[in-house]
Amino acid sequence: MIDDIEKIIRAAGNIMLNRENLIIKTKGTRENIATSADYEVERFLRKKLTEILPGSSFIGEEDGGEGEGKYRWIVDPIDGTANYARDLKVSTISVALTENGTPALGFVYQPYTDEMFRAEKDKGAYSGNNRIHVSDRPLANSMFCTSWSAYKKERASMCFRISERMFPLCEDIRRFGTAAYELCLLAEGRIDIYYEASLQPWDFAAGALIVREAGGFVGSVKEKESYDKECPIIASNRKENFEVLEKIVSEEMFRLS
């Protein structure tokens, strides 16, 4: 089945790259953004990853959840929308498979550069055919990924808070605008810690599989995270890394309060 979800996302990439008539709307804000894109490839994915796994309930950013079961669809058909709307070459498929709640399967596609993502529980996470690990730089060598709560700017204060405490503690920071993505690069050793005020399900249920099964760790702030409602995520190579941004978004989260 592994190999059918890849040519079903591959599929689904093919959609995303072709931008002829693309059209952009809000949702909500300025901000908060679909396109047609996203539609088509929601729908597409919706239809196809049900049809391979009868029974399974879906549920998407963009057109919600249907069904109830065993087996899970969480879907993002473009993380980073803003990205692609800009056509600036850096946004993702995410697809994850839920068993009973707990993420079983997890795919990033990014169709720009080709890279597919993906783990299976307990087998190990990789990118193509070569397995991954998260590095093991401390935090003073690490690279901090980050974003500033652009649909809800009133914990952008918060935000930057976080970012300026952890900025000497280590090494840069990066901002790419897609949390699937950024999750993968934790995960294959290119980024090290990252941090987001406040994530959906299909904005990591993929990306969170792939950190754990690279060797990584994620959650939320002082619990596990949620694969039914928005949260926080921090996600880490080592557990000291975590715990440390941990306990720097647990004080800013409490200021804020």
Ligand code: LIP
Contents of the next structure:
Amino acid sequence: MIDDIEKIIRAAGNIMLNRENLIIKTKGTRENIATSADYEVERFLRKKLTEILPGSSFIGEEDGGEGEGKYRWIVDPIDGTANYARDLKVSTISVALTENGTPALGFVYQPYTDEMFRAEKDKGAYSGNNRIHVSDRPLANSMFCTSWSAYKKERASMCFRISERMFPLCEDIRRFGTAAYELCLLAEGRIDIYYEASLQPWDFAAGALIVREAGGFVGSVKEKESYDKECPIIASNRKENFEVLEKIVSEEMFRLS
Ligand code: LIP
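The structure above corresponds to the form predicted alone; please provide the structure of the form predicted in complex with ligand LIP.
Entire complex below, previous chain first.
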């Protein structure tokens, strides 16, 4: 079934790359947008993925959820929509299949570079046909991927404080604007530590499985990540680095409250 899913996701990537007559609209705030391609990709994936797994349910960022049952697809049709709207060519399709609420399969596809990341629970993480693994860099040599809460700017000051405290401890900071891709870059050992204040399950469900299967550590703050609601997400190559960031995030979250 993995080959069939990848074929479907690549076909969705072709839909995403076709920008003719693209329509862009806001979803509440000026920073939170959706494009006609988001809807087209999601509707294509909803049809094709529920066809190959009869009885499975589906939840997507744009059209929401339907159905119940043991298997559920959790899909972000275009993760990094703001990048996509500007044709920055760093956006991904994120597809997770959960079994009884826990990710069993995860796929993240970057159509601009034809990078297909995938993981199956307890069977490792891959980029194409290559097995991938997190880096072994110490915190001082770590590249830190994060964001500053563009969708909810009331949390921006907390996010900047966390970045200000992390910056002297790590090597440098990067922001790619697609959580799914950043988690895959961590799984592949190209970046090393990651935090976002608030992600929806469709942003991280696939990427979190890929990180874990690549030997990394991922979760929320002092608890496991939730697949039912938005939550903060922390990930790292090493447990001790994860714990340093988790402590800083927890302290700054407490100050905000
Ligand atoms: C985006 C994430 C990104 C985050 C944005 C947004 P979207 O997902 O991938 O990392 O910082 O706020 O949530 O909305 O483009 O699917």
